[in-house]
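What follows is one chain in structure tokens, specifically the form predicted on its own.
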Amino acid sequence: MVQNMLMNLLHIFIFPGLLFVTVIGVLMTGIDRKLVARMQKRVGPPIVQGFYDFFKLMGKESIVPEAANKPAFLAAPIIGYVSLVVMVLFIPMFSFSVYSGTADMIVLIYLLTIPGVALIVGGTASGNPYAGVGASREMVAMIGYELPLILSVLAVCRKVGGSAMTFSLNEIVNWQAANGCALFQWALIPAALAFLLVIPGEVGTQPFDVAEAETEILEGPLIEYSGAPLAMFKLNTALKMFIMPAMFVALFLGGVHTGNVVLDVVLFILLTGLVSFITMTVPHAIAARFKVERLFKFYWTLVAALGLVSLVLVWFGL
């Protein structure tokens, strides 16, 4: 009893929960930087600046507005982390997994709509109107990809589970080491490709950045966040950079096996950069911002179509 209490609250706090997620997050914030620095011929900041930004902005006062609702606002950035890092617990690194049940993704879909939610209660909250503006446009961008990624999760589920449909990431993850991995399996390439641009909309980077948009509303929900609140928000950001691209190579990159616990986390997490250079480095570089009515046009029609087409493939049985 006392041994699996203590391995749960490592699970929880170091390995891969809260400890784990927060420092490769970061570090992926970090490396993501210096490649779109590179890739735009400038030098960019060192890997290691998300720390020091982190680290200024807990040591800074934070300023609450006269017209905030103050517990909401200063709720919101704590309420939307510890979801994202109940969500990692859920995520299967191949052959390590801390908690696994028979609806792994209903759970984390829910868990993932919270860090959203999160702020646009904490912007609504700060009495800003360039916060509500930015709010009302993060809205819009969660029903947006919600549908698409929805769609290509279904998919996939299906595949998997066949009319039984599994929602365990688990059983998806073995599936694909007995048939390999689902990327390769032709009916869940549309899906894949959904999903994959689902991530960047979801993490909010460049060019699906509209609910911030520095040059247009002056950081929008995020205007009267300064200190320790701020810091957690951008938190959110960077732990959203891993666990998006690590729920697609689970998903759909699951059927890779070595046999050895620490090689396959390493191999996971490395995956993981990949996509996440894919999805998110590569369009921040050379993409500009979407309008927001662009963007949910987008991800209603062309996404969205990419899932429902893996959906009825497999639904189907093809």
Partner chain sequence: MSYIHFPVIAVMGQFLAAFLVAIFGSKSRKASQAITLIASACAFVLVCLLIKPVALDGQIISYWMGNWEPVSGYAIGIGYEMDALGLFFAVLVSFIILMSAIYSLRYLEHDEAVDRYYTLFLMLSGSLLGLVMTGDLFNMFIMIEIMTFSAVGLTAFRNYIPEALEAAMKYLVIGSVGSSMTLAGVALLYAQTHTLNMAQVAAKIGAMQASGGLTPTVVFAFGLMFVGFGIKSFMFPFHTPVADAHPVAPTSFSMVFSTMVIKAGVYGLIRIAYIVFQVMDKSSVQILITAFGCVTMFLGVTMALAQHDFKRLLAFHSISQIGYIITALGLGTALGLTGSLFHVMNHTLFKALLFMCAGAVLHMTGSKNLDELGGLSKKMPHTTICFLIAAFSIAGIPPFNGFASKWMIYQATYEKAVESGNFFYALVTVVAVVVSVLTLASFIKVTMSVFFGQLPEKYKDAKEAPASMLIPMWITAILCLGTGVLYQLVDRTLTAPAVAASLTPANYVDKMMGSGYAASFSVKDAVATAVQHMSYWNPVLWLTLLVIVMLGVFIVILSGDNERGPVLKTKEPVADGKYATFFSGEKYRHSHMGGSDLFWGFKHDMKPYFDFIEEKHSGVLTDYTLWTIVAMAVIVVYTFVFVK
Given for the second form:
Amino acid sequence: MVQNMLMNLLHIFIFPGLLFVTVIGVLMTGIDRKLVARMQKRVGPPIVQGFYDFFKLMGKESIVPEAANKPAFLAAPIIGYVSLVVMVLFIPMFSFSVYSGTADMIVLIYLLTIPGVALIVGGTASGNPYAGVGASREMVAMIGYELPLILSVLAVCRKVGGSAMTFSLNEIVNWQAANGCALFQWALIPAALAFLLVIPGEVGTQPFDVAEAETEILEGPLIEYSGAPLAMFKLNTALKMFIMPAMFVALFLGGVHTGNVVLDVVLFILLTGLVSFITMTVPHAIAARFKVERLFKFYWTLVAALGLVSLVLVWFGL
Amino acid sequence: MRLPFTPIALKNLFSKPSTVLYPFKAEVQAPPNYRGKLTYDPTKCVNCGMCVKVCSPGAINRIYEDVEGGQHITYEFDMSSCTFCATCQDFCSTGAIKLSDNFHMAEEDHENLMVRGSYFKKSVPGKLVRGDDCVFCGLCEKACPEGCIKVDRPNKTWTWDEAECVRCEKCVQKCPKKCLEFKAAESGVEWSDACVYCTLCEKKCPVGAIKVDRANKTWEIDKEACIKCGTCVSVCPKKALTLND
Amino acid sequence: MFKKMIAKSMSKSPWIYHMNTGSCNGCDIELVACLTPRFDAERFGFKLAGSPRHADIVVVSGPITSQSKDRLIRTLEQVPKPFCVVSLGSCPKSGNVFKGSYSVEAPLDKYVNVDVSVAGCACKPETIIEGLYKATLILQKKREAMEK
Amino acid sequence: MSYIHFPVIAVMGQFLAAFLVAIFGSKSRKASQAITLIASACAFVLVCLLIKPVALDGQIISYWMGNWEPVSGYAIGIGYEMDALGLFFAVLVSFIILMSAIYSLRYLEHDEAVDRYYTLFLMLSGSLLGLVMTGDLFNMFIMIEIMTFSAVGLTAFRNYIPEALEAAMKYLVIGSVGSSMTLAGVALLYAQTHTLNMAQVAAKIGAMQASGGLTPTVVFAFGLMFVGFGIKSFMFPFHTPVADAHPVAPTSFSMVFSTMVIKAGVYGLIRIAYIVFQVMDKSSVQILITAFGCVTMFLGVTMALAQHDFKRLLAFHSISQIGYIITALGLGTALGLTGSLFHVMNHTLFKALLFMCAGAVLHMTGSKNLDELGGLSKKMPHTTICFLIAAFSIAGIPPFNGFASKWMIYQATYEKAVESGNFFYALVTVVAVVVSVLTLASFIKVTMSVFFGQLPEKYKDAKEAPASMLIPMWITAILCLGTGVLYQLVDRTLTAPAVAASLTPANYVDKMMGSGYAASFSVKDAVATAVQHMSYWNPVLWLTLLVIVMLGVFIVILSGDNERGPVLKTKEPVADGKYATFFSGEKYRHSHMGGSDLFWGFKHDMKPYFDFIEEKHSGVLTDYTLWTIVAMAVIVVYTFVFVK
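Same protein, the form predicted in complex with the partner chain this time rather than the form predicted on its own?
Entire complex below, previous chain first.
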């Protein structure tokens, strides 16, 4: 029993849990900033810039403004961070999976809303009008990308489920191990494309960061944050940068099985890095920020249509 | 669905970044005739004060210290107030001020941003007096930085504008005949040729130190008797007399 | 626990908050030029921050017109310790050509002690990077002083 | 005193208390409050005592009024039958009535003639309890009538507000249209089956179905009763009166109104669809109910997003949640019904809590306009926490109870889609998820514009709600969290027996009319597929993970050596200084971001849609009645054409 408990603690805190995902996430932000810089023909910050930012913010004084509701203001980043860490435990890395047997897509999608809600509640709790604007924009973005997200997930579940219906991520991965990645079923390609377009919207990187537009509304909800809470929110973005591509890899590229576990995990991280490069780094380098209603229209017309097409195709047995 | 810059972006990814690694690895040269930090050569300066006059932000100021036999003049250029328009450089007749191409002007303490230069200037007595073996060659006029000497060769006139003169003694050095000289006007009442010998000063002088002879137009003064009261100066209708202490 | 790391990273990731107190925008575009590919201040970790709460280095440009004076003071008070103030160009230090005007309350030193002053009327991006780099060293010293 | 008499005592106790209040109440306010409290408390206790026998042991209590047993197979008297389904609703009703009674002690302190309020209130609770326990069709109609009229009376309680009278008028007209439909349905059924007892009617209809389809009159009766109960549960075309009634009704009543009065309609739907007419296995009926539920869902939440009034927003949300329940109800599968009933419970809990918070805000600040309020979290911390718990549970954020039931509904609709191969149900799932996000959006809007943000000058001296209002709020909040986490426990004790009871009409008929009766009329049980759901998800594991990770994070933060800046102890926001709100340098002035200027992007894009539906909700009574009649016609024609 104790051995099992230790194993669990190890899983929670060290490997796929707290430490691993934080380090990987922050590294990915560093690599992302470096590659964006390189694409703009400039040298760009060192890879470990994410760590420097984090420790610097930890060293700064954290001010809680007078008009803020202190408990909500300080608890919001931690709730967001904790729910992201818990999410990582549910995502299977090919053969290696910690708790992926006990959860499925709907839980993950709802766990994804918690960081968004945490950002919004944190922003409004700070009592700053700019934060109010930022939070309202974040909510519109969330409404925007939720529809295509659910459409593509339903399409995959329907394809994987066949006659019986499954929402379980584990079964999806096993099914892909059996008959090839979901990405290569041509009926699911529009769903994969839709999911790819949803990833930057969910994470909130440059072209889709209507909520934290530092040029327009002064960092949106994060305006009153400084010091440790701000570090935590930056960490949330870093974690999301790892988790969303990881979900894509689990959902659509699940079939890439190799022998032992270690190789699996390494391959998983590489694939996640590749996906995050395609979906977040390239758009960041080439596209300017969306207007709010343009972003919403983009998600509810184009990307949702992609998801719907794939759902209809899968529905009629293709 | 055109993705505008993708080919360029991906090409850049594999090409060398175009950043000039300035502070540590690369040295950057300012472009030609770049107006950077000011340099001041006190030896050339004649303290004409033109630069102070023309400097729009008023970034230049002069400090005089009276030292025996002259003055210790320091010019202070405040780089943090300078607007780098180089007007002072244009107006500096002697070329003492030059704007260099050194742009490294990020300092912590204010002192490094102050360009200072000082020199000793002998104090020059009284007025410029012209000797009589002057040949009106006009060299002194050319030498004067302030242009306060006017020489007219044909009708042989030579005038000196005392107000403008900064007593740089350039004319004295330049004159081939060495007939120019700054003579300290000795103290007491000084006569000038505007006098019409009306003998008013003689009558008003309380101690009767002045003798005027209207016929052969002569005017003398008894130095010892004169008590420098200045009544003659004030009463002279032609303002011919000046009192030098 | 990470004292040394925090102090080191204080100089490695300085976020800049730019305050324009009536500047002619000469220095402003030069500051932003630092982030362009040619000068690329981001390689030292510089990043423009949107709010004073995120600022490490407050860069002030412009001769502090009377309109922007109390706004400047109010914003500077809201920046979390440790932070540096860098004055950009001649205007904040002395009011440049606007000195003596009825609406200019120039020297920035009246309101806050300026850590680094970058001279130049429209200072060169290289000079700005040099100045900001000096400011990061001061930041680190301030952080160590804070810890004692 | 065997428990067989408890149901009737509970109902009659309420009516008796109502008369007592009518007599003694006018003298002293305390007396009427005391009687109400005692009556609702004892009803709650009686119903809870019934849980053991009825739910856990699966017994069904049958009780014949005046001991008029059925004679040679024909029911003569009024029979009360309490099965697990009835008990499930009875528990909820009595709980909410008790909470509302406690809440109204301090809430009505500004009103006078409170005894009239309590009389109507007790009549309402009596009729609700009677409705869920009765086994007789006509008695159900009577109970619905009492409920409607006491609800109308209570809506217009503050008759000095003109809108209250107008809303009561609308509710009265549309409510009575619904009641007359139900009455017509009952009459037709009586003509066909010569009896009013539900069990016997079910038996006769079971026989009819076995020997070839339903006769046209029975189909017509089903159509009418479906519309009747649809109006009572404020489905899509009939939802308008509730939206006007809630802003003006006293909160302690609107709390009962939006939770249980609407659920009475849902209970009626379940009773007639699953047990009396046993039509739920026909796909045409399923599509009809699910379609109406889906439209209600989407319309309710989009209208809510455009509201400026706190309680009107909550009213539209009740409509949208009812849409959820009816959608899940209409699937006909066991999981669908479980999801629906579980959502009934959850909705009752968090909607009551939302209305109590709204009431507390209204009681303390005197305003419910979202554009005026702001920053109340500093003055009313308890209300804020309760509101956040309720907002998160209605939006379906994991640890809270809304998530468990919504998740069941998604799984049910998608399972139905895969089973029946009908693409429509997949769309229903998508709409359900999108509606859930829109619910989250509108509650973020309320949180931002009422509780967080800046405190306007007017409400500087707002105080926390009195204790007697906070107690019911905290009890409901803890229950919201409890049912979310321990949902398996709740499922085993209450929901599963209720689902089993409604899927087995034969057992219902036998208990009432004597064993073997159902067999002779070959009443078959609906196929009760094994309810295997959500086995993957056990919230206990998730919560332990959450707690462990939280501890880890706290340790990291506390070890960090940066000191937290001390917060100034001044009361109002400091004009200058380190802790003032950052207005990009400007002096502090009140500029609150809330109310109608939120979600600009979404509203801008959906402008044609919003303009259309806002213009349709004109508030004119004749329009609404026109809709009702047209919808009734459509449904009846639909049932004639499709239901065989």
